[in-house]
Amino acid sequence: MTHTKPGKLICVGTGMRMAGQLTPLARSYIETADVVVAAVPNRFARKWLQDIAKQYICLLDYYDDCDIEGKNRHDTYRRMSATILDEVRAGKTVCAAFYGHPGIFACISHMAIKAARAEGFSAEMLPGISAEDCLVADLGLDPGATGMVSMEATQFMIFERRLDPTALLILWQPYIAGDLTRKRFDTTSARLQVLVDKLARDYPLDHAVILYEAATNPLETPRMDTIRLRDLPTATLNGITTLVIPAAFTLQRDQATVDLLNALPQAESEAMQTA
(Lines of atoms letter the chains of each structure in order from A and count residues from 1; the text may use other names and numbers.)
(Lines give C-alpha, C1' and ligand atoms only; values in the text may rest on other atoms or scores of the structure.)
Protein backbone atom coordinates (compact mmCIF):
# COMPACT_ATOMS: atom_id res chain seq x y z
CA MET A 1 0.00 0.00 0.00
CA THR A 2 1.26 3.47 -0.91
CA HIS A 3 0.93 5.87 2.02
CA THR A 4 -0.16 9.33 0.92
CA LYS A 5 -1.60 10.70 4.13
CA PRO A 6 0.64 12.84 6.35
CA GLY A 7 -0.15 11.11 9.65
CA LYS A 8 2.21 8.41 10.92
CA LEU A 9 2.18 5.95 13.83
CA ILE A 10 5.19 4.34 15.49
CA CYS A 11 4.61 1.97 18.41
CA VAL A 12 7.67 1.56 20.61
CA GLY A 13 8.57 -0.36 23.74
CA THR A 14 10.23 1.29 26.72
CA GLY A 15 11.58 -1.97 28.15
CA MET A 16 10.99 -3.02 31.74
CA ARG A 17 13.76 -0.84 33.20
CA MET A 18 13.38 2.16 30.96
CA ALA A 19 16.69 3.86 31.78
CA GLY A 20 18.79 1.00 30.47
CA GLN A 21 16.43 -0.92 28.19
CA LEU A 22 15.16 1.75 25.82
CA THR A 23 16.64 1.34 22.34
CA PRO A 24 18.26 4.38 20.71
CA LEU A 25 15.72 4.24 17.87
CA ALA A 26 12.75 4.16 20.26
CA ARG A 27 14.16 7.10 22.17
CA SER A 28 14.65 9.04 18.95
CA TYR A 29 10.99 8.60 18.02
CA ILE A 30 9.85 9.58 21.52
CA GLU A 31 11.90 12.78 21.31
CA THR A 32 10.98 13.78 17.77
CA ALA A 33 7.33 12.72 17.40
CA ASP A 34 4.69 15.42 17.40
CA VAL A 35 2.93 13.67 20.26
CA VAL A 36 3.66 10.71 22.54
CA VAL A 37 0.65 8.68 23.68
CA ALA A 38 1.18 6.19 26.51
CA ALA A 39 -0.32 4.32 29.43
CA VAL A 40 2.94 3.62 31.26
CA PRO A 41 2.19 2.61 34.87
CA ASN A 42 5.60 3.37 36.37
CA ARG A 43 5.50 6.98 37.54
CA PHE A 44 9.23 7.54 37.06
CA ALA A 45 9.05 6.31 33.48
CA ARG A 46 5.94 8.40 32.92
CA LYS A 47 7.67 11.54 34.22
CA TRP A 48 10.66 10.88 31.98
CA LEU A 49 8.41 10.55 28.93
CA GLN A 50 6.59 13.74 29.82
CA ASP A 51 9.88 15.62 30.12
CA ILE A 52 11.32 14.66 26.74
CA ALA A 53 8.16 14.49 24.61
CA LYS A 54 7.00 17.53 22.67
CA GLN A 55 3.46 16.70 23.75
CA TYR A 56 2.33 13.88 26.03
CA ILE A 57 -1.10 12.24 26.27
CA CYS A 58 -1.59 9.87 29.21
CA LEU A 59 -4.14 7.08 28.80
CA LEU A 60 -4.01 5.66 32.33
CA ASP A 61 -7.28 7.30 33.37
CA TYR A 62 -9.05 5.32 30.67
CA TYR A 63 -8.93 2.28 32.96
CA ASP A 64 -11.63 3.99 35.02
CA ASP A 65 -13.99 2.86 32.25
CA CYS A 66 -13.98 -0.58 33.85
CA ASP A 67 -16.00 0.89 36.73
CA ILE A 68 -18.82 1.75 34.33
CA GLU A 69 -21.62 -0.80 34.09
CA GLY A 70 -21.43 -2.87 30.93
CA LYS A 71 -17.86 -1.93 30.05
CA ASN A 72 -14.80 -4.18 30.26
CA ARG A 73 -11.09 -4.06 29.52
CA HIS A 74 -11.59 -4.51 25.79
CA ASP A 75 -13.84 -1.45 25.66
CA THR A 76 -11.03 0.45 27.37
CA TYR A 77 -8.44 -0.84 24.92
CA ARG A 78 -10.59 0.16 21.95
CA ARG A 79 -10.97 3.67 23.38
CA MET A 80 -7.19 3.93 23.84
CA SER A 81 -6.63 2.82 20.26
CA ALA A 82 -9.18 5.35 19.03
CA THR A 83 -7.38 8.16 20.87
CA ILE A 84 -4.11 7.19 19.18
CA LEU A 85 -5.83 7.13 15.76
CA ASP A 86 -7.41 10.55 16.31
CA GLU A 87 -3.93 12.04 16.61
CA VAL A 88 -2.72 10.21 13.49
CA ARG A 89 -5.77 11.42 11.53
CA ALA A 90 -4.85 14.97 12.54
CA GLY A 91 -1.72 14.56 10.41
CA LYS A 92 0.71 14.14 13.29
CA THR A 93 3.63 11.79 13.73
CA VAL A 94 2.47 9.83 16.75
CA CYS A 95 4.68 7.71 19.00
CA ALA A 96 2.65 5.26 21.10
CA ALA A 97 4.86 4.05 23.96
CA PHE A 98 4.23 0.81 25.85
CA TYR A 99 6.29 -0.63 28.67
CA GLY A 100 8.14 -3.79 27.79
CA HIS A 101 7.58 -4.88 24.19
CA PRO A 102 4.82 -2.98 22.33
CA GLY A 103 3.49 -6.14 20.72
CA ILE A 104 3.46 -8.57 23.65
CA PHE A 105 0.30 -8.46 25.77
CA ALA A 106 -0.37 -5.05 24.28
CA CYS A 107 -3.42 -5.43 22.05
CA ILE A 108 -3.81 -1.65 21.84
CA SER A 109 -0.75 -1.34 19.59
CA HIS A 110 -1.96 -4.11 17.28
CA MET A 111 -5.43 -2.55 17.06
CA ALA A 112 -4.03 0.92 16.35
CA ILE A 113 -1.56 -0.25 13.70
CA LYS A 114 -4.18 -2.35 11.92
CA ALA A 115 -6.66 0.55 11.90
CA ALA A 116 -4.04 3.08 10.78
CA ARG A 117 -2.87 0.94 7.88
CA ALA A 118 -6.47 0.24 6.84
CA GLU A 119 -7.00 4.00 6.55
CA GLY A 120 -3.86 4.48 4.47
CA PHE A 121 -1.50 5.78 7.14
CA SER A 122 2.07 4.63 7.69
CA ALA A 123 2.29 2.51 10.86
CA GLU A 124 5.07 0.39 12.29
CA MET A 125 6.15 -1.33 15.48
CA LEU A 126 9.63 -1.35 16.99
CA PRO A 127 10.64 -4.20 19.32
CA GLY A 128 11.35 -3.63 22.98
CA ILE A 129 12.77 -5.64 25.85
CA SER A 130 9.88 -7.62 27.30
CA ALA A 131 9.25 -9.28 30.64
CA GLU A 132 10.00 -12.57 28.92
CA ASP A 133 13.45 -11.36 27.91
CA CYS A 134 14.13 -10.29 31.50
CA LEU A 135 12.75 -13.58 32.81
CA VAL A 136 15.13 -15.66 30.71
CA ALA A 137 18.09 -13.57 31.85
CA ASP A 138 17.17 -13.32 35.54
CA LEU A 139 16.22 -16.97 36.02
CA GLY A 140 19.02 -18.31 33.85
CA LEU A 141 16.64 -20.33 31.69
CA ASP A 142 17.35 -21.29 28.10
CA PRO A 143 14.12 -21.95 26.15
CA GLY A 144 16.19 -23.91 23.68
CA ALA A 145 17.13 -26.53 26.28
CA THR A 146 13.68 -28.08 26.66
CA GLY A 147 11.46 -25.93 24.49
CA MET A 148 9.01 -23.39 25.88
CA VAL A 149 5.25 -22.90 25.91
CA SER A 150 3.87 -19.45 26.75
CA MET A 151 0.23 -18.41 27.19
CA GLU A 152 -2.10 -16.26 29.24
CA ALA A 153 -3.34 -17.95 32.43
CA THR A 154 -7.08 -17.48 31.87
CA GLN A 155 -6.76 -18.57 28.24
CA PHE A 156 -5.18 -21.78 29.47
CA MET A 157 -8.00 -22.27 31.97
CA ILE A 158 -10.98 -21.80 29.66
CA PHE A 159 -9.72 -23.51 26.50
CA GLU A 160 -8.60 -27.04 25.75
CA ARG A 161 -4.84 -26.62 25.68
CA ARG A 162 -2.42 -29.54 25.50
CA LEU A 163 0.59 -29.12 27.74
CA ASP A 164 4.00 -30.75 27.50
CA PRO A 165 5.41 -31.10 31.04
CA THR A 166 8.86 -31.83 29.59
CA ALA A 167 9.01 -28.19 28.38
CA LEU A 168 9.21 -24.88 30.19
CA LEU A 169 5.75 -23.36 30.70
CA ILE A 170 5.12 -19.64 31.26
CA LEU A 171 1.67 -18.49 32.33
CA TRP A 172 1.10 -14.75 32.11
CA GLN A 173 -1.22 -12.66 34.25
CA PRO A 174 -2.11 -15.17 36.98
CA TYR A 175 -3.13 -12.07 38.96
CA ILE A 176 -6.40 -12.04 36.98
CA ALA A 177 -6.61 -15.81 36.43
CA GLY A 178 -10.15 -17.03 35.89
CA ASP A 179 -11.79 -13.60 35.54
CA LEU A 180 -14.44 -13.99 32.84
CA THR A 181 -15.92 -10.50 33.24
CA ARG A 182 -12.87 -8.67 31.86
CA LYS A 183 -13.64 -6.00 34.42
CA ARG A 184 -11.52 -7.05 37.38
CA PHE A 185 -7.82 -6.65 38.01
CA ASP A 186 -7.48 -9.36 40.64
CA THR A 187 -8.31 -13.00 41.23
CA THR A 188 -9.38 -15.21 44.14
CA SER A 189 -7.94 -18.26 45.86
CA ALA A 190 -10.87 -20.27 44.49
CA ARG A 191 -10.03 -19.33 40.90
CA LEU A 192 -6.37 -20.06 41.50
CA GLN A 193 -7.34 -23.47 42.86
CA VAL A 194 -9.13 -24.16 39.57
CA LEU A 195 -5.90 -23.24 37.79
CA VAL A 196 -3.89 -25.54 40.05
CA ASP A 197 -6.34 -28.41 39.55
CA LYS A 198 -6.06 -28.11 35.78
CA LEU A 199 -2.26 -27.93 35.91
CA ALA A 200 -2.26 -30.98 38.19
CA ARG A 201 -3.43 -33.06 35.23
CA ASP A 202 0.14 -32.77 33.91
CA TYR A 203 2.28 -31.68 36.87
CA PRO A 204 2.80 -33.09 40.39
CA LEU A 205 1.30 -30.87 43.08
CA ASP A 206 4.68 -30.70 44.83
CA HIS A 207 6.41 -29.49 41.65
CA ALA A 208 8.48 -26.35 42.26
CA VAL A 209 7.22 -23.30 40.35
CA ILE A 210 8.48 -19.72 40.29
CA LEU A 211 6.65 -16.45 40.85
CA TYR A 212 8.58 -13.96 38.76
CA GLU A 213 8.40 -10.16 38.55
CA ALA A 214 10.83 -8.19 36.40
CA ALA A 215 12.48 -5.20 38.04
CA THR A 216 11.04 -1.94 36.73
CA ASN A 217 13.66 0.51 37.97
CA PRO A 218 17.41 0.38 38.68
CA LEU A 219 16.88 0.23 42.46
CA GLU A 220 14.68 -2.88 42.34
CA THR A 221 15.66 -6.52 42.22
CA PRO A 222 13.50 -9.02 40.36
CA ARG A 223 11.14 -11.24 42.33
CA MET A 224 12.02 -14.92 41.96
CA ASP A 225 10.06 -16.80 44.63
CA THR A 226 9.97 -20.58 44.42
CA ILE A 227 6.85 -22.28 45.80
CA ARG A 228 5.11 -25.62 45.37
CA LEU A 229 2.34 -25.76 42.78
CA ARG A 230 -0.18 -26.72 45.47
CA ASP A 231 0.56 -23.48 47.34
CA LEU A 232 -0.32 -21.13 44.49
CA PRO A 233 -3.86 -20.28 45.76
CA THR A 234 -2.41 -18.76 48.96
CA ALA A 235 0.59 -17.04 47.35
CA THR A 236 0.90 -13.27 46.99
CA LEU A 237 0.33 -12.25 43.38
CA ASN A 238 0.74 -8.79 41.91
CA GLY A 239 -0.28 -7.31 38.60
CA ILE A 240 3.17 -8.00 37.09
CA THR A 241 3.58 -11.53 38.51
CA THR A 242 4.32 -14.27 36.00
CA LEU A 243 4.01 -17.98 36.82
CA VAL A 244 7.02 -19.93 35.57
CA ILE A 245 6.74 -23.72 35.58
CA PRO A 246 10.01 -25.53 34.81
CA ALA A 247 9.92 -28.89 33.09
CA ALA A 248 8.65 -31.59 35.43
CA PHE A 249 9.94 -34.58 33.48
CA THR A 250 12.92 -35.35 31.27
CA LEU A 251 12.65 -35.54 27.52
CA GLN A 252 12.01 -39.07 26.24
CA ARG A 253 13.84 -40.16 23.13
CA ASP A 254 11.65 -41.06 20.13
CA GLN A 255 13.80 -43.96 19.03
CA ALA A 256 11.61 -44.91 16.07
CA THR A 257 12.09 -41.48 14.49
CA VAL A 258 15.81 -41.50 15.35
CA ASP A 259 16.15 -44.86 13.55
CA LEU A 260 14.36 -43.45 10.51
CA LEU A 261 16.68 -40.46 10.41
CA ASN A 262 19.78 -42.62 10.82
CA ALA A 263 18.63 -44.80 7.95
CA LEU A 264 18.28 -41.87 5.55
CA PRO A 265 21.96 -41.41 4.57
CA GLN A 266 22.30 -45.12 3.81
CA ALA A 267 19.09 -45.21 1.79
CA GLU A 268 20.05 -42.05 -0.13
CA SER A 269 23.52 -43.47 -0.84
CA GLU A 270 22.11 -46.76 -2.14
CA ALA A 271 19.66 -44.87 -4.37
CA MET A 272 22.49 -42.79 -5.86
CA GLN A 273 24.56 -45.92 -6.55
CA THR A 274 21.73 -47.61 -8.43
CA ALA A 275 20.74 -44.49 -10.41
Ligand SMILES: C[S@@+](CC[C@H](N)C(=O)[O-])C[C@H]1O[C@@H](n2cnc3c(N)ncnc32)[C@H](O)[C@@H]1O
The other form holds:
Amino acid sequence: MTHTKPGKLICVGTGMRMAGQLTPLARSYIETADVVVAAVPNRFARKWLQDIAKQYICLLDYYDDCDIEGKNRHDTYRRMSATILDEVRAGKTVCAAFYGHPGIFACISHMAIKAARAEGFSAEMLPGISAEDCLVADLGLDPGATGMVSMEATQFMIFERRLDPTALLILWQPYIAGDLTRKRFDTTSARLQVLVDKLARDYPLDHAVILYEAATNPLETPRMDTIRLRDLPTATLNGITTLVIPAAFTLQRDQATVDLLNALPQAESEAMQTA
Ligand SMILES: C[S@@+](CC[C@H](N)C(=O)[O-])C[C@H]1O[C@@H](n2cnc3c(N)ncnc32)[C@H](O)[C@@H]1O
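Any chance you could show the form predicted in complex with this ligand after that form predicted on its own?
What follows is the entire complex, opening with the chain shown before.
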Protein backbone atom coordinates (compact mmCIF):
# COMPACT_ATOMS: atom_id res chain seq x y z
CA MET A 1 0.00 0.00 0.00
CA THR A 2 1.37 3.44 -0.91
CA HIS A 3 0.83 6.32 1.46
CA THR A 4 0.56 9.66 -0.29
CA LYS A 5 -0.58 11.60 2.74
CA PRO A 6 2.11 13.34 4.75
CA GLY A 7 2.12 12.23 8.36
CA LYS A 8 3.56 8.97 9.65
CA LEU A 9 3.51 7.05 12.92
CA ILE A 10 6.21 4.80 14.36
CA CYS A 11 5.60 3.21 17.76
CA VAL A 12 8.78 2.24 19.57
CA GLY A 13 9.65 0.62 22.88
CA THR A 14 12.43 1.89 25.10
CA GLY A 15 13.05 -1.44 26.86
CA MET A 16 12.70 -1.83 30.62
CA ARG A 17 15.85 0.21 31.14
CA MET A 18 16.86 2.37 28.26
CA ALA A 19 20.57 2.00 28.88
CA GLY A 20 21.40 -0.93 26.66
CA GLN A 21 17.84 -2.02 25.88
CA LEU A 22 16.82 0.59 23.33
CA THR A 23 17.34 -0.71 19.79
CA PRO A 24 19.43 1.41 17.40
CA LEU A 25 16.43 1.70 15.06
CA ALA A 26 14.12 2.93 17.83
CA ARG A 27 16.76 5.45 18.89
CA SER A 28 17.12 6.71 15.36
CA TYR A 29 13.35 7.34 15.08
CA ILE A 30 13.35 9.09 18.46
CA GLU A 31 16.13 11.39 17.27
CA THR A 32 14.78 12.15 13.83
CA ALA A 33 10.98 12.26 14.25
CA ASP A 34 9.34 15.70 14.14
CA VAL A 35 7.77 14.93 17.50
CA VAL A 36 8.10 12.25 20.17
CA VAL A 37 4.89 11.52 22.05
CA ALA A 38 5.54 9.40 25.12
CA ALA A 39 4.11 7.83 28.25
CA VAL A 40 7.37 6.81 29.91
CA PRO A 41 7.13 6.80 33.72
CA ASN A 42 10.85 6.49 34.52
CA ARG A 43 12.08 10.06 35.02
CA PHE A 44 15.63 9.39 33.81
CA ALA A 45 14.31 7.81 30.63
CA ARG A 46 11.89 10.73 30.21
CA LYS A 47 14.64 13.30 30.62
CA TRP A 48 16.81 11.50 28.07
CA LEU A 49 13.93 11.43 25.58
CA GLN A 50 13.17 15.10 26.16
CA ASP A 51 16.81 15.98 25.56
CA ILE A 52 17.19 14.19 22.24
CA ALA A 53 13.70 14.67 20.76
CA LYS A 54 13.09 17.63 18.42
CA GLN A 55 9.75 18.16 20.19
CA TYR A 56 8.39 16.17 23.13
CA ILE A 57 4.79 15.64 24.23
CA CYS A 58 4.35 13.88 27.57
CA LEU A 59 1.15 11.87 28.00
CA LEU A 60 1.63 10.92 31.65
CA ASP A 61 -0.72 13.59 33.05
CA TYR A 62 -3.57 12.01 31.13
CA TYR A 63 -3.76 9.33 33.83
CA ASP A 64 -5.24 12.04 36.09
CA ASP A 65 -8.39 11.82 33.94
CA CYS A 66 -9.27 8.73 35.97
CA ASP A 67 -10.06 11.10 38.88
CA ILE A 68 -12.86 12.65 36.82
CA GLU A 69 -16.34 11.29 37.51
CA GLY A 70 -17.44 8.89 34.78
CA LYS A 71 -13.95 8.43 33.29
CA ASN A 72 -11.67 5.43 33.57
CA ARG A 73 -8.35 4.12 32.26
CA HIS A 74 -9.84 3.36 28.86
CA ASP A 75 -10.82 7.02 28.41
CA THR A 76 -7.21 7.89 29.22
CA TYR A 77 -5.90 5.44 26.61
CA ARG A 78 -8.31 6.79 23.98
CA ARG A 79 -7.22 10.36 24.72
CA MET A 80 -3.54 9.37 24.45
CA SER A 81 -4.19 7.71 21.11
CA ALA A 82 -6.14 10.77 19.92
CA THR A 83 -3.22 13.07 20.80
CA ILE A 84 -0.85 10.88 18.79
CA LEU A 85 -3.28 10.94 15.84
CA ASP A 86 -3.62 14.73 15.95
CA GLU A 87 0.14 15.04 15.43
CA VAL A 88 0.07 12.57 12.52
CA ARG A 89 -2.85 14.44 10.93
CA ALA A 90 -0.78 17.60 11.17
CA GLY A 91 1.57 15.97 8.65
CA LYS A 92 4.38 15.17 11.10
CA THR A 93 6.52 12.10 11.45
CA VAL A 94 5.48 11.03 14.93
CA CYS A 95 7.43 8.66 17.14
CA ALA A 96 5.25 7.31 19.95
CA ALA A 97 7.48 5.87 22.68
CA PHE A 98 6.44 3.46 25.42
CA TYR A 99 8.53 1.62 27.97
CA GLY A 100 9.19 -2.06 27.37
CA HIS A 101 7.68 -3.34 24.14
CA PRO A 102 5.24 -0.80 22.65
CA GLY A 103 2.68 -3.49 21.83
CA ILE A 104 2.77 -5.75 24.88
CA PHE A 105 0.08 -4.86 27.42
CA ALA A 106 0.12 -1.43 25.82
CA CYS A 107 -3.16 -0.90 23.96
CA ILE A 108 -2.49 2.78 23.10
CA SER A 109 -0.01 1.96 20.35
CA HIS A 110 -2.31 -0.67 18.82
CA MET A 111 -5.21 1.80 18.92
CA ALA A 112 -3.18 4.61 17.36
CA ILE A 113 -1.72 2.42 14.59
CA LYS A 114 -5.16 1.06 13.68
CA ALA A 115 -6.67 4.54 13.57
CA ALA A 116 -3.75 6.00 11.57
CA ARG A 117 -3.91 3.22 8.98
CA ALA A 118 -7.69 3.60 8.71
CA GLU A 119 -7.11 7.25 7.75
CA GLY A 120 -4.52 6.27 5.15
CA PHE A 121 -1.34 7.14 7.06
CA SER A 122 1.73 4.96 7.24
CA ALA A 123 1.98 3.43 10.71
CA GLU A 124 4.22 0.74 12.13
CA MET A 125 5.44 -0.75 15.38
CA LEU A 126 8.99 -1.70 16.23
CA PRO A 127 9.55 -4.44 18.81
CA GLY A 128 11.16 -3.62 22.15
CA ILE A 129 12.39 -5.53 25.18
CA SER A 130 9.43 -6.27 27.45
CA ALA A 131 9.11 -7.24 31.10
CA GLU A 132 8.48 -10.78 29.90
CA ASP A 133 11.78 -10.84 28.01
CA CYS A 134 13.59 -9.65 31.13
CA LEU A 135 11.93 -12.18 33.40
CA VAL A 136 12.87 -15.07 31.12
CA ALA A 137 16.49 -13.90 31.36
CA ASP A 138 16.55 -13.01 35.07
CA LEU A 139 14.58 -16.00 36.35
CA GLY A 140 16.12 -18.48 33.92
CA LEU A 141 12.70 -19.77 32.83
CA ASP A 142 12.50 -21.04 29.25
CA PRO A 143 8.88 -20.81 28.02
CA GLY A 144 9.75 -23.66 25.66
CA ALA A 145 10.31 -26.07 28.54
CA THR A 146 6.70 -26.20 29.75
CA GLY A 147 4.85 -23.75 27.51
CA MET A 148 3.77 -20.38 28.85
CA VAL A 149 0.45 -18.64 29.40
CA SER A 150 0.51 -14.88 29.87
CA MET A 151 -2.50 -12.75 30.78
CA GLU A 152 -3.67 -9.76 32.76
CA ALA A 153 -4.54 -10.60 36.39
CA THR A 154 -7.99 -8.98 36.39
CA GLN A 155 -8.85 -10.53 33.05
CA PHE A 156 -8.02 -13.92 34.56
CA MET A 157 -10.26 -13.12 37.54
CA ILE A 158 -13.34 -11.87 35.74
CA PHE A 159 -13.50 -14.25 32.80
CA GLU A 160 -13.81 -18.02 32.56
CA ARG A 161 -10.23 -19.03 31.80
CA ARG A 162 -8.83 -22.53 31.69
CA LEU A 163 -5.43 -22.79 33.34
CA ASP A 164 -2.84 -25.45 32.68
CA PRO A 165 -0.75 -25.82 35.86
CA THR A 166 1.86 -27.82 33.92
CA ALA A 167 2.76 -24.58 32.08
CA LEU A 168 4.43 -21.39 33.27
CA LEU A 169 1.81 -18.71 34.06
CA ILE A 170 2.57 -14.98 33.94
CA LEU A 171 -0.01 -12.62 35.47
CA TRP A 172 0.44 -8.95 34.59
CA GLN A 173 -0.73 -5.97 36.61
CA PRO A 174 -1.42 -7.81 39.88
CA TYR A 175 -1.23 -4.39 41.62
CA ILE A 176 -4.68 -3.57 40.22
CA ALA A 177 -6.03 -7.12 40.45
CA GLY A 178 -9.81 -7.20 40.71
CA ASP A 179 -10.41 -3.47 40.17
CA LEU A 180 -13.72 -3.40 38.33
CA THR A 181 -13.90 0.41 38.16
CA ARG A 182 -10.85 0.58 35.84
CA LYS A 183 -10.03 3.80 37.68
CA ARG A 184 -7.85 2.68 40.56
CA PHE A 185 -4.11 2.15 40.64
CA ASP A 186 -4.06 -0.23 43.60
CA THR A 187 -5.68 -3.39 44.91
CA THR A 188 -6.72 -4.76 48.31
CA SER A 189 -5.92 -7.94 50.21
CA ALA A 190 -9.59 -8.96 49.85
CA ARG A 191 -9.33 -8.78 46.06
CA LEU A 192 -6.02 -10.61 46.09
CA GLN A 193 -7.64 -13.31 48.23
CA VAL A 194 -10.24 -13.73 45.47
CA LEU A 195 -7.36 -14.12 43.00
CA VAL A 196 -5.66 -16.69 45.24
CA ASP A 197 -8.91 -18.63 45.67
CA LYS A 198 -9.37 -18.81 41.92
CA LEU A 199 -5.75 -19.87 41.35
CA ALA A 200 -6.16 -22.49 44.10
CA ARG A 201 -8.57 -24.36 41.81
CA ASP A 202 -5.46 -25.40 39.86
CA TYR A 203 -2.47 -24.75 42.11
CA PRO A 204 -1.61 -25.90 45.65
CA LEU A 205 -1.77 -23.03 48.16
CA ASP A 206 1.83 -23.70 49.17
CA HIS A 207 3.03 -23.44 45.56
CA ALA A 208 6.06 -21.13 45.28
CA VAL A 209 5.28 -18.07 43.14
CA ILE A 210 7.59 -15.19 42.24
CA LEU A 211 7.06 -11.44 42.54
CA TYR A 212 9.21 -10.15 39.74
CA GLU A 213 10.38 -6.61 38.98
CA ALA A 214 12.95 -6.09 36.24
CA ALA A 215 15.65 -3.54 37.00
CA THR A 216 14.74 -0.19 35.46
CA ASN A 217 18.17 1.37 35.78
CA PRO A 218 21.68 -0.07 35.52
CA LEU A 219 22.39 0.28 39.26
CA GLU A 220 19.36 -1.74 40.36
CA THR A 221 19.02 -5.49 40.72
CA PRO A 222 15.75 -7.19 39.79
CA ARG A 223 13.22 -8.09 42.48
CA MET A 224 12.70 -11.87 42.49
CA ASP A 225 10.84 -12.61 45.73
CA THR A 226 9.55 -16.15 46.14
CA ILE A 227 6.45 -16.46 48.31
CA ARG A 228 3.77 -19.08 48.87
CA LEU A 229 0.65 -18.59 46.80
CA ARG A 230 -1.42 -18.32 50.01
CA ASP A 231 0.66 -15.30 51.11
CA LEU A 232 -0.10 -13.19 48.05
CA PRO A 233 -2.83 -11.08 49.75
CA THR A 234 -0.30 -9.64 52.21
CA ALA A 235 2.58 -9.23 49.75
CA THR A 236 3.83 -5.86 48.55
CA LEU A 237 2.74 -5.33 44.96
CA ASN A 238 4.01 -2.35 43.03
CA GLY A 239 2.97 -0.96 39.67
CA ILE A 240 5.91 -2.78 38.12
CA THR A 241 5.35 -6.17 39.80
CA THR A 242 4.60 -9.15 37.59
CA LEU A 243 3.38 -12.36 39.19
CA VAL A 244 5.22 -15.42 37.90
CA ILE A 245 3.71 -18.83 38.63
CA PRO A 246 6.01 -21.67 37.63
CA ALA A 247 4.51 -25.00 36.58
CA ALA A 248 3.17 -26.88 39.58
CA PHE A 249 2.98 -30.33 38.00
CA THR A 250 5.01 -32.24 35.45
CA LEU A 251 3.75 -32.76 31.92
CA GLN A 252 1.63 -35.88 31.51
CA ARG A 253 2.09 -37.85 28.31
CA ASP A 254 -0.98 -37.90 26.03
CA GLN A 255 -0.57 -41.56 25.20
CA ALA A 256 -3.67 -41.71 22.99
CA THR A 257 -2.23 -39.09 20.63
CA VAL A 258 1.22 -40.68 20.74
CA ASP A 259 -0.40 -44.00 19.78
CA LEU A 260 -2.21 -42.33 16.88
CA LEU A 261 1.08 -40.87 15.65
CA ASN A 262 2.83 -44.22 15.93
CA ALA A 263 0.00 -45.90 14.04
CA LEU A 264 0.40 -43.62 11.00
CA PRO A 265 1.79 -45.43 7.95
CA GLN A 266 5.56 -45.01 7.88
CA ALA A 267 5.65 -43.41 4.39
CA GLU A 268 2.99 -40.83 5.34
CA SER A 269 4.79 -39.72 8.49
CA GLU A 270 8.07 -39.43 6.54
CA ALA A 271 6.31 -37.34 3.90
CA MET A 272 4.96 -35.04 6.63
CA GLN A 273 8.41 -34.57 8.07
CA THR A 274 9.88 -33.48 4.75
CA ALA A 275 6.91 -31.26 3.74
C1 LIG B 1 0.83 -1.62 31.09
S2 LIG B 1 1.88 -3.00 31.30
C3 LIG B 1 3.28 -2.47 30.38
C4 LIG B 1 4.13 -3.62 29.86
C5 LIG B 1 5.26 -3.15 28.96
N6 LIG B 1 4.74 -2.58 27.74
C7 LIG B 1 6.25 -4.25 28.61
O8 LIG B 1 6.59 -4.37 27.43
O9 LIG B 1 6.69 -4.99 29.49
C10 LIG B 1 2.32 -2.77 32.98
C11 LIG B 1 2.67 -4.10 33.63
O12 LIG B 1 3.88 -4.58 33.07
C13 LIG B 1 4.62 -5.26 34.07
N14 LIG B 1 5.86 -4.51 34.32
C15 LIG B 1 6.08 -3.20 34.09
N16 LIG B 1 7.32 -2.86 34.50
C17 LIG B 1 7.88 -3.99 34.98
C18 LIG B 1 9.13 -4.30 35.56
N19 LIG B 1 10.08 -3.38 35.73
N20 LIG B 1 9.33 -5.57 35.96
C21 LIG B 1 8.40 -6.52 35.82
N22 LIG B 1 7.21 -6.30 35.28
C23 LIG B 1 6.94 -5.05 34.87
C24 LIG B 1 3.76 -5.28 35.34
O25 LIG B 1 2.97 -6.45 35.33
C26 LIG B 1 2.94 -4.03 35.11
O27 LIG B 1 1.78 -4.02 35.91
